[in-house]
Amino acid sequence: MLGKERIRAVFEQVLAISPADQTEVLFLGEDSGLTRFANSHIHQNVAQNNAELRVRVVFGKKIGVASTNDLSVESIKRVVESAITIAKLQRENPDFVSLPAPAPVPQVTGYAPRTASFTPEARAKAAGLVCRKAVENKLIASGAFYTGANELAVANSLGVFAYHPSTVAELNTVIMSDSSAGYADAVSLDAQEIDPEAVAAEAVDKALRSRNPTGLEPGEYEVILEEYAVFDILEFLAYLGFSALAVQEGRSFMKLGQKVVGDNISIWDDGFSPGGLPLPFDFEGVPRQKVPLIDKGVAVGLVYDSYTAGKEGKASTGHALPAPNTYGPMPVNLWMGTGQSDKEEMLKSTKRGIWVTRFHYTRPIHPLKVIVTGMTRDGTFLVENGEIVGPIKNLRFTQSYLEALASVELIGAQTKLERGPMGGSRVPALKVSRFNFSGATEF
């Protein structure tokens, strides 16, 4: 961790030597550790300490970006020169307006000192507990325990300066027998809050109950989706449709003012909530706004960065990704509204359906309809007359996530935090009345 003032000094060097009309500097720092285990043994412990500096320069409407992880004076000069060279070779972007102007950034706590100081021995102790629980039940454990402390800072020649330190910890495991598997994970800002016994117990229980699965014919079934599977749904909605760029390019399902999912579904992005993984500003230094995306089934909002906002004469919502970026703005702190049910109630209300722990290897087929194909994994069960009657072999599904969210009967009263590539989301479990399974497997 370099700290706010040292990073500010590096930024001042960049801004002082850049001759561009506008200049932006982004700092991404990581000090992390990862303990991996497989075959019920720890097999790898790695640590990474990296500091990446990205420089974006603007000459008129020509833009260039270059990066380095060498913070020496000579390297800083070279990365600025590289960005300048790249910019001069670019075509003008007629839609570019300006880098963002400064705005006050609310303070939010996203840093837990106990995570930053978490030791390899502490990760090994947790991993060892998971492995022992598997061995005690004649199962095999694999997985990983990650702990990281990060620094995000942004400055530009218009006066922007924003700095935010953060931490995150995640323990995940797949526990297997010769014919079954169970998955569990836990995510928190504070590594000490992760309970390895609870993670192990959940995965062991799934692995034991899903032994010797039987086949089930593909078709349309009721489903109970655990939070792991619901998180996949939110990730695809974000990737395919919640971005203003996706709408501007005509490739989004979001038709503002129109109903797109069921009345009981509300989704929003909130980078300030302490229950998630807070991030108070984006990768351009713009303060994040809480953005309602779907309210009671109706598409009501999109996320913007300075580029997409400039095309419409609007203000950025603070959702820029690091430049250069072809994806457009992206929500990274998603929340789904809760209901009043628990999984036991979902189970009892199901006449004949499938309990799904999580999805695997999901890929989009039709972005505008959010039709996705993938597999069930690590705990799939047949439900009849309100009871789990036994494990079933995994199934392939081909399903519109929008149609699934239009068929939600029950929503969990509690949410679970899941970690994404750049943030975290909180999601409940769902009971869906119709979900299409298009193929069967042999495992």
The other form holds:
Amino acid sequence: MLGKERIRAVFEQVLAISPADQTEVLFLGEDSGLTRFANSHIHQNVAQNNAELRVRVVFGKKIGVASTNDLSVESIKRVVESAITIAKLQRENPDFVSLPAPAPVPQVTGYAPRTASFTPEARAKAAGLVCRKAVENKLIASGAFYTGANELAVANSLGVFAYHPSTVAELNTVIMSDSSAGYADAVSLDAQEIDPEAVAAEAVDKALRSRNPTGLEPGEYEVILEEYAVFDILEFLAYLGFSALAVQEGRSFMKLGQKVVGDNISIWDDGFSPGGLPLPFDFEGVPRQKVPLIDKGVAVGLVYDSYTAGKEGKASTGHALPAPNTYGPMPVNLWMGTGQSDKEEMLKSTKRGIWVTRFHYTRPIHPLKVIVTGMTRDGTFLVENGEIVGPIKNLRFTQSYLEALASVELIGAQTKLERGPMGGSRVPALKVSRFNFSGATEF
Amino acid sequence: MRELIERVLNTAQVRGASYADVRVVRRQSQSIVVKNGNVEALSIAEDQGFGVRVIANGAWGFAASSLLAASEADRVAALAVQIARASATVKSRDLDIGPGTPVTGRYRTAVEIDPFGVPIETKIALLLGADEAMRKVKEIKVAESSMELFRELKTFASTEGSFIEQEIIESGGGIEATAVGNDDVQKRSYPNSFGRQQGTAGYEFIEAMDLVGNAERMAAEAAQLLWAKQCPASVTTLILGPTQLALQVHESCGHPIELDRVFGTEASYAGTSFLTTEKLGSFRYGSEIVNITADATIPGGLGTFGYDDEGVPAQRVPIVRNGIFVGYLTSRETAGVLGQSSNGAARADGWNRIPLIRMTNINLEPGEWEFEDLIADTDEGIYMELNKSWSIDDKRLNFQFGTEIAQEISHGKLGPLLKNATYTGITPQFWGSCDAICNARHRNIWGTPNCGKGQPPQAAHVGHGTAPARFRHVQVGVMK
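Output the form predicted in complex with its partner chain next; the form predicted on its own has already been displayed.
The complete assembly is shown below, putting the previous chain first.
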């Protein structure tokens, strides 16, 4: 961790030497460790310390970006010169308006000192506990325990300065027998709040219950989707449709004011909520707004960065990704509204359906309809007359996620935190009345 | 540099490592993206650091830092040993990487034109030319052309006495035309999908693509797809074009032959492999005409290098011979379990990642058919080309892949374009149904610069040599 004041000094150095009309400096620091285990022992165990500086310079409407992870004085000079050189070679981008002006960033805590000081020995202890639980049940454990401390800081020549230290810890495991597997994970910004015993118990239970699966004919079934699977749905909606650029380019399903999913579905992005992994500003230093995206089934909002906002004469919602990026802004702290149900009730209400623990290798095959294909994995069960009757071999699905969200019968009252590439989302479990399974595999 | 390397190795040994290696890696990349007439992204990135891998108490530890300084060398080497000792508290047995032979050497990618020596203006002009050509077609809502140039300087040294310096140079580029209309979105890409075709080569590789010359054709095809018929669902004969076949080889052969995956090291992430060790040498992976080779030595291939990140020289090894599964991709640790020596496939994505078993160039060896004869010989079927979506289960058996374009084949002739084509199958049955492969005239090495594996995630640069091939009785389209 470099710390706020040392990062500020680096920023001042960049801004002082840049002759550009506007200059932005982004700092991304990571000090992390990750312990992986497989076959019930630790097989990979790593740590890294990295600090990247990214400089964006603007001459009129010409933009150049250069980056380095060498923070020496010479390197900083070189990265500024590189950004200037390429900006001058650029053509003017008529859609560019300006880097963002400063705005107050509300404070939010996303940093747990206990995660930052979490040791390799402590990670190994947790991994060892999961492995022992598996072995005690004649099962095999695999998984990973990540702990990381990150620093995000942004400054620009218009006066923006924003700094946010954060931590995150995630323990996940797949516990296997010869014929089955069970998955569980836990995410928190405080590594001490991760309970390896609970994670192991959940995965062991699944692995034991899913032994000796039988085949099931593909077709349309009711499904109970655990939070792990629902998170995948939310990620795809964000990736394919919630960005203003996706709408501007006509590749999004979001038609504002129109109903896109069922009345019982509401989704929003909130970078400040303490139950998530808070991130108070974006990679341009703009404070994140809480953005309702889908309200009671209706598309109501999009996320913007300064570029897409400038095109529409609007203000950025604080969802820029690091420059340069051509994919547009992205929500990274998604929340799905809860209902009043639980998985027990979902089970009891299912006449003939499939319980899905999680999805695997999901890919879009029709972006506008959000049709996605993927597999079930690590705990798939047949449900009949309100009870789990047994494990089934994994199935391939090909399903519009929008249509699935248009046929949600029950929504869990509790949400679970899941970690995405840049933030964290909270999702409930769902009971969906129709879900299309298009193929089967051999295990 | 040598001083820092020696300091790392000495510190690791003093702290108790029985083996240590260090990689010092400097990367330089240049990325240009032109979108709808604007240069939307133009960036230069430099990245450097060192990673220390050790064995202590019979277990692995690894630590890495971007700060190339003596005091950091001491800290990171000590941390790697501390981590290894923590690993050893949850081990099943002492790990064994086999006998070490000191290797010294140098390797540099052969290039005709240094891609970093070409003026940026020249590169921008080329991309703008392609962009303009794509936007001549009115349905094109997004035209994107891009170029990615990459140089990696890497020094590897180990306590066994190895010292290797490599310079890998890569050039990549491509175009994408996205058409919107008729309540649909369709895309065509060239020469490959997901951004670009890439190879270990100089700027001559970009020039040979003729991005400008192919841009308007791609755009017109994207527009045609908006009104094209949906690819019908049926069980039929399938001919795959070379880039889609590259993806097929990648997912259904390349990943399942990674011996660390076979041993379960990726079980909690992307999964394991159906190609378990008792199948080696006897399992029928495909029909008799299917021959697959892993070759890290092919000039220009994106998976071509001099030495892997354990210091093992690049090799060419058989994987499938006459349809029988005969070989894995291996590292020092995994090869020893099978009583073999490493075939040099352990590679890391930069200084801050450990080497994992990664594909090199995994090639479907050419057959004897001319493409025109193959089509003429097919009474009824579908031709598909260029990957659009890919999904495969966690043992690499059940797959479903989608392509940008398809064409019906009827009485030996290709028909009009079809859209939203997908096909699905089970890996050995699918390869078992292969009854024709085109000859070397139709083969190219396709680069995949985004092969994901591991935690923390690593993106490997790998290649696939493929020519079109025919498969019988394939489920095309999605069963409802």
